[in-house]
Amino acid sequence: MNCRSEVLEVSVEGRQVDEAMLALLHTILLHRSTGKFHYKKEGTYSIGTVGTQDVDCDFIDFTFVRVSSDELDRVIRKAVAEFKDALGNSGSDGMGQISLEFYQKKKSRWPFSDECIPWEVWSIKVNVVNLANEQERQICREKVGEKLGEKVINIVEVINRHEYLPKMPTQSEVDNVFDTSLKDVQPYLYKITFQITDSLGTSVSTTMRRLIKDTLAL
């Protein structure tokens, strides 16, 4: 199986890291989650509905849509908070990458553990910019909102392609494909990882600073 890999790049102010990451991760998971499966007998099942809710950002001119599951939101927020803390403590000019990997399990014979096979990975490269004054922050607030809108459209276009998805499992195999631990939603199995690095390059932050300067010059 070939694992799809998608890379998104964003440049944000420090106080925008949480909201930008939540917007992108929740957008992906919105399209990679289903309602809970209700099996009637082996081979037949119904799927519950997935509720959604709008989230208004405080530091970005942007509203995103997420699955209305407080449990899932807590998991994502915890991962993003850890990433933000690591960024702040790294001393590497605020550059890092957070990844959302979807995988399925392949049962192995005892005594070996199950094999986790990734089928899609989303990597978000983040660069934190330092701004000089409130005027620059206001411009950044607007520009980051515009960029996030573009990223969300890109995510939806990628997800709407007819590419590989794990086949719908039987009741005995549902835990090999979906995370069934949440009571109100059922995302595909996933894990979130991050790394802090000084080798992501400066092109994104340079573009953001140029956008701000160009706007100030108008």
Given for the second form:
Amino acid sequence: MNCRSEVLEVSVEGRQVDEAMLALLHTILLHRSTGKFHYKKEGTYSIGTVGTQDVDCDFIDFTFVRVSSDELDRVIRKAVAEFKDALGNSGSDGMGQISLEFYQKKKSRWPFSDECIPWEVWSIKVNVVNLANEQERQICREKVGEKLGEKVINIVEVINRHEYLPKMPTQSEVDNVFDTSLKDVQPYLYKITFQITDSLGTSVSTTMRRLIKDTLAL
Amino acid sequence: MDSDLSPQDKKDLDKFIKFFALKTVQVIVQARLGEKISTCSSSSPTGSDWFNLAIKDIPEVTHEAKKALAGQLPGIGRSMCVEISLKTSEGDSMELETWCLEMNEKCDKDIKVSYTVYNRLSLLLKSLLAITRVTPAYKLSRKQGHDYVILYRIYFGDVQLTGLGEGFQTVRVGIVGTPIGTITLSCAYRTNLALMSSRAPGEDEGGTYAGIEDSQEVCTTSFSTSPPSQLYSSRLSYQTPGLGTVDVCHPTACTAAAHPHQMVVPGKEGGVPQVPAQPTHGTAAEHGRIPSCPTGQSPQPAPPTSCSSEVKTVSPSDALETTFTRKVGAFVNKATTQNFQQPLLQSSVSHDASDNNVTTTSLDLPFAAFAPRAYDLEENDPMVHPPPSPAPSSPLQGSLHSNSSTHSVGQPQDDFVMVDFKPAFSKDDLLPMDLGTFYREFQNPPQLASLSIDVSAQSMAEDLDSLPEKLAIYEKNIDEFDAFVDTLQ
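Since the one above is the form predicted on its own, can you give the form predicted in complex with its partner chain too?
Now the complete complex, all chains and molecules, led by this one.
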């Protein structure tokens, strides 16, 4: 199937990078996580409950909602921290892109490894700006807050088109569709990658890294 | 249409729509309570969490929603709306946004009710959670409390957006197709929030300014055209006592109200900040507020606004627990050895005033006779040696002047803590009257006799009558006046 691809762009100040990324990634994951599945004998299953919590940003006038799962939050924060470090170390002019990719695994016969087929990719392009004084920072706080609000509306718009979603799997297939490693919620299988744009503006640079979050971390 | 839907599916669909509507209202109202919402994920399904989302049910909100629905369901031509408005402490109100749950005729016959529709409704609720934090009213609702509160109103029927002013924006949260129609959830929000300062509800910038009476009229009009179900506007957070109904249902509303600078009457249920009297809060700024408390008044349980926050106490019993400390500013000399007579106003309190041998009138102080207070040595200072028991009632200043530790001068007002303030660099030379006390004294001087009410009550006629007498006296003393005039020349 065709993979759906959405691009979001934000311009933020250095210290806002973490929160802006967290806000957008968590908003997407809120919509792409369900409760834990509990399969019953007849092949039916029941779904656990997903809690939510509000998170206030310190450097942006913005509040976002994330699923109440500390484990998931830790994973996302780690990824964002690595992205931010890479942005800082790259020596580039502060442009980068973090991608959240939802995929399905397709079992292949031995000796071929399983295929990962993405069905939705969210790319968040970040442009880091430097601000001269406190007044500008204050304006930036509000502006970035508004921008993030617009991005949340965009995300919601895309998701509510109700385009392709993987079929609900049987018990044996659940790990091909969902990340079942977390205790309290079950997001679709996802991976987070990022790229730092070097100063020439090319999109692939030598600092590309990958974070693999599926259970088959080879 | 409905014949294509099995009875079970129809029943399920109706149930889903009903509970979706109730949960929608809960999410919207909770997002405007002014606090962060947090619920827990649970891996084991409890069976009672609709749409697999942990959304609390505030009973009052559910009750209002059910009342508005009155047994019906949102359907084609029957929209359920939640209107969020702002009301200032002066009583003006302004609509901020209207959330609409509507249904149109576009049906999706092939969709599976119990599975796809349910999951999409769940997704729509998640989107609603996200979007409710994004509209401008969210930030306003987080800051509500002292100056304004956020109210909600649920109505059923036709959508009314006229109260949002010109240029309102609409954001669509999402849609879910069902076999009987497409459910849409959207929000129309006011963009021009600058109106708050002009307090003209329903008016756009540049529009005519409506007075308070007019504004109330506008509000009434917009409410009276509401559909059959009863108009109801309930507060999400309280400001003044008496409107406590909402607070009881939802504890977070109470804690929201327990904001330090809210005016709270002691004894109000649900969240009175139990601030014990903290005399060591005797900072300069705070002490500056205390003198403005009315002097000569009997102790009031609720302090005036100017003396709010840090000096509130909750009950009279707390008064006994107050301790006094005297803060001494830098470079301040201690009081001299002079004792002073008890203040003139302390007539109701008996003290060993005979110990005092110098009266204020002997001081070289202009208008010293009018000075309502006298000042003690430090050893008699109630600030340092707290009075063991409250004395009979007397004005507030009395607490500063207890003569001995056996009598406490003046029951310290229950809700005030007297902290003596010595401004830096002040010196007690001529009079051990420091600047702060002096300032306090003379902030409320007694009224001039000639300006007192009694005198003005005299009629003009009486004044005129007494004139001839006065003239006669002056004529008699005319020589003195002449001599006086000569000295001036």
